[in-house]
Amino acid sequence: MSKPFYITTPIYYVNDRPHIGHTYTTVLADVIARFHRMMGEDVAFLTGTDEHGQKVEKAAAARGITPKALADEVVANYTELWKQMDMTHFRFIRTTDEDHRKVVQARFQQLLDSGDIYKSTYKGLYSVSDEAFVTEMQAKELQAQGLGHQLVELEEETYNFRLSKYEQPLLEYFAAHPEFVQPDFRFNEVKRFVEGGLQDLSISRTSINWGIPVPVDGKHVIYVWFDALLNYLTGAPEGAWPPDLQLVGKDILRFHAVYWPAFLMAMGLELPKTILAHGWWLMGDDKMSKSKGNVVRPDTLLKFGNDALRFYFMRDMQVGHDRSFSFEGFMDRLNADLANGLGNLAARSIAMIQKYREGVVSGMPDPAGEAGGLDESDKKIIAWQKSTFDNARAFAAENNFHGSLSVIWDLIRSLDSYIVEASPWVLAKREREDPQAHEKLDVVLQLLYQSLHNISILVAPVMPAMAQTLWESLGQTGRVDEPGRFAGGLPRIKTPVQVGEPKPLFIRIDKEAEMKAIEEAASAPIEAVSTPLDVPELRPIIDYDTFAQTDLRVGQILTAEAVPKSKKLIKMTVDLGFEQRTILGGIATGYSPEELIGRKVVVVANLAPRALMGIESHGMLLAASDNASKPYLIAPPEDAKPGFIVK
């Protein structure tokens, strides 16, 4: 029996109902899913919930009521959203599941038996956001930034796993496998990484409760993310290890690419095959955050259809890289291709055989093009057809949907032009007295029907019940995606088939009205909430002389890079209008280097030059954030110009 193709998400952390973010991650893990099954293959799809650690602990506290209520309450969401979008996973795997805490414990033990775990005593800074012990470089970066209040300071036992052991050995599997990681741009930012150096990590802490035990030791809690990045092996089904695709976000890019697979080398199992980082949903500029107040539930979409959503997230996300989003965009790329596109080719043409040929479709032209009776307009639709069922197949090989989706409404839209040139309605009013319109007219409906054949196999992964209602009102029988389907090349069709009545595949969205709606939804009263915000004490009270000293400045990021051997620091050069300086920020658990460029910020333009990591920094940029979250750039007016006076 062939090994399974196995396909994981991220768990998502329990500390809110899914938005956007989360959907696009499950729904590009269910598409490639569904690929694989067409293309004859077995397939173990895995998704669920991360649960543990002090955040969850905290938030429960906050309101009352046990880590375990507050998981069972998130979750509900998450399980009863993918049901109401299909989604075709095989299991929800929780941390708190009872197989999960056996395996965690297990391979703790074996880490320990085999020496690649061991115990000390930790005193120094803990960070509470990251939710783990930071060096003091890393602490004076947070502090140079203003980003003290997040630590706090720990004397502790704990146990540390042997990272830096594993330095070379994963360096030597990042140059024999150059797949592993996917874009190759990510790739490379985690091999910088490791070649800065790795230091040995702490994996338990004594100081919270809500956790997995370490097996040997009860007063331990075992570290997050060890536990977390065990449920993939938990919920591993037998005979499917190892991963073949692990899709992530590229925020959580360093603990996949690095210590899980530092983790599964010591435990001496086979390492995942592809670790894929996807980018991020931003409105605007700004990464969606539920701190930021700009989050997008995917209820607010799933209003316009399930597969609606689905094809916008494929269609309009190219893999790895960040993508805006906007209510606007939304409609007008589903009314562009889904009711302009798709939807009225398909019900064009169903019409039009129904209208001239009853019906009944009674062959279809020579696959080769090379059968008389048929002109350079017919050879080149035959030909395209052929080119964007293996190219759009290609692309889906390679995760690349929205390639895959780019060449299949390539064709559309030249069907669209082919309608046009032949104007059927023409050749249907010559066809008695000529034979060739009737020749030449049949040609035309048989294209049509094999191009619309094919689009419903090509789109069925992404849009599955859209997909099928296509499908059957070609007046085929069975299942669009049924396994296998992809297997073959070009599909054959069996005439004379029988059309049904074209239905409707996509309502146009009347946009005016729908971005009324959430006008008037987001201006509408917010009630307060009385969740107490976790934020550090009022700092002592200064007097406006003291304040208008410090002099704040619009500026602009022009280059940005990471800062070897620094998990936190980019080193910027920012434009202040009147000269340009090298200033360091602790925000890289908040931003990429490539996102930065080109921002505004607000600098505190005269702040003493301060030495950090060998590198002179002159000036910090403001940013906001509560204890536990990752730092948020402030923005100024986008019309502001470098080296303006902010006051």
Ligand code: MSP
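Take the two forms, superpose them, and find the largest set of C-alpha atoms that agree within 1.5 Å; that set is the rigid core. Everything numeric in this text was worked out from a predicted model, so none of it was measured. Numbering follows the first chain given and starts at 1. Compared with the form predicted together with the named molecule:
With the core held fixed, Q84 shows a CA shift below 2 Å between these two forms.
Put the two forms on the same core and the Cα of N209 is off by less than 2 Å between these two forms. Relative to the superposed core, D30 undergoes a C-alpha shift smaller than 2 Å between these two forms.
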Given for the second form:
Amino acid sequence: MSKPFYITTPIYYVNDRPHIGHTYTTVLADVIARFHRMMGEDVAFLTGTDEHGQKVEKAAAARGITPKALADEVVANYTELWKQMDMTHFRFIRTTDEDHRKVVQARFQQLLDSGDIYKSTYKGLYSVSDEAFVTEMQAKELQAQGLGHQLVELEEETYNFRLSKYEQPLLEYFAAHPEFVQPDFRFNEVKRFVEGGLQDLSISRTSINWGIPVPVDGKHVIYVWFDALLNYLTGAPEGAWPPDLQLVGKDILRFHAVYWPAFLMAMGLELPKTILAHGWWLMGDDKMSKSKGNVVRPDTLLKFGNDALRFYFMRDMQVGHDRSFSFEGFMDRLNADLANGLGNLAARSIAMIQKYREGVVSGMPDPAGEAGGLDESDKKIIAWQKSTFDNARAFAAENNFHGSLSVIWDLIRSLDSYIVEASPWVLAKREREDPQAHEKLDVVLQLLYQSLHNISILVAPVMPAMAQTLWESLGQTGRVDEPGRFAGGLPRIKTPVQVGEPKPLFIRIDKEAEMKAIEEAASAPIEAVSTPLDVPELRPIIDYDTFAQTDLRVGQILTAEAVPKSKKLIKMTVDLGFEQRTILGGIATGYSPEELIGRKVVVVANLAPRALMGIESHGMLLAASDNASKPYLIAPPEDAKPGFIVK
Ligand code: MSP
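For comparison with the form predicted on its own, kindly provide the form predicted together with the named molecule.
Next comes the full complex, and the chain you just saw is listed first.
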């Protein structure tokens, strides 16, 4: 059997639900996978989640659940979404899967044995608040920011990968394989990075627990990228290696185009054929991020249909470039191209076939356009159909669905003009007396039928359900996306053929109503608390200077333990960026010590120390309260760093 076309997406972190960025990558992979199946290839499409590391460990601790339980929750969001979107991956791989752990450990051991991984000590500056080793240069930048990043000299035992050894082999490989990274301008960035010199790479940590242990050295866990990248190896079906196409966002290209091939060279494995880096969906000019509150979730767009969202992604984004998302642009695109463009053309054409020929298309014009009865405009459409089929397929083969859909929609527009020019309704009136009009009407209806038939095939990888509806409306049976359907040239259509009931392909979006609903939702007053709380009276007014004497800072709880014999007190170590402090909080009625670890809090940092139950507390955490017993800790946004001033 021939090697399957093996395509992968990055595996997604489990610290957030999927947004349209993740959805886009997976849709792109699915569209490419479907296209290759229609080209007659066997396809293996892999996606999944990246679940280890400190962030997940901490987020889980803050909620008092295990990291695996947290991952399970987020994974369910992904798998349900992919099901709803009819994704055709053969496996959803999780880095917590047992077979993956075995592969990672075995490969680690292999490289340890061959000397490409060696034990060493990492000595350098460590930023306590960023939880990362930093270079001299980064340290200077952090200090210049003046945010009180506490930097300490730290020595940690670590396993290193001999990345430096692969600098030359990588450059040679790049030179010999111009298709290895796409687009070209990204490949150039990668080359420049490697030419700048590669240092060995630390690939284990002793400070993290949530990860795959280093074989025979349990105090180390394997650092996430070695673990994460190897998912592509674990998930490869028998006989599928190497990957034909690996999709990544531009932000993770370096890991895939430098570290990953170096790992594979060290393992003696063949390298992927192409790494394709796509750009980002932006909001305005901004990155989408949870803390900015500008993240678009797929559920809000899916109410207009799965195929509509897939179409929008493929039509509007040029692979490789960034693109701004706007809800208005989204609706305009769908109304123009799906409701007016394709939907309208299909509805009109099928209705005319029903009306003028009782739903039967009796023959097809000679594809060469040589036989009599064809005028220049008919011949143009025949030629245009052929070039559209060839070009759309060629673009798709280059993963350029933006280009592919553009040429298909050019054809749709020219068919609209062709209808206006031929005016079938005029021909229909004349055809009883005029055999030429009768013949011309036959040709017009046949050409429209033929075009729609071909378009339904061409759009099937992008819009599988809509293409199938159109296919059936045209009276065709079986699957429009049958394997191999794209393999030959323009398909032959058997006639006579009876068209089916025209089903609407896409319901026009009422843009005004949708925009109004969005604006109303954004400006809706927050509902007043229904029963007024029994709140204490306001304290006397103070002036700003009095308030400004209070130094409030962002802190992060590093350790927390109950104070023996106290029902309320918890003793914590809190990182303030510039120092760590012991702080006691009367919050045990609302929080367990485990769920406090990792949490970011607001600290009154210049409060005089005070001893409670024999322990000195150096500050206080801000909490809201209902005046009864339960405290609600005030939480700064996730990306605020310890030491930030609160004012
Ligand atoms: N876990 C790593 C990948 C490991 S692969 C061995 C990771 N995960 S991620 O969840 O943060 O990102 C996954 C992918 O989503 C990346 O390719 C990233 O580029 C992509 N996107 C995240 N935000 C995006 C947009 N706004 N737009 C398009 N893609 C974006 O990185």
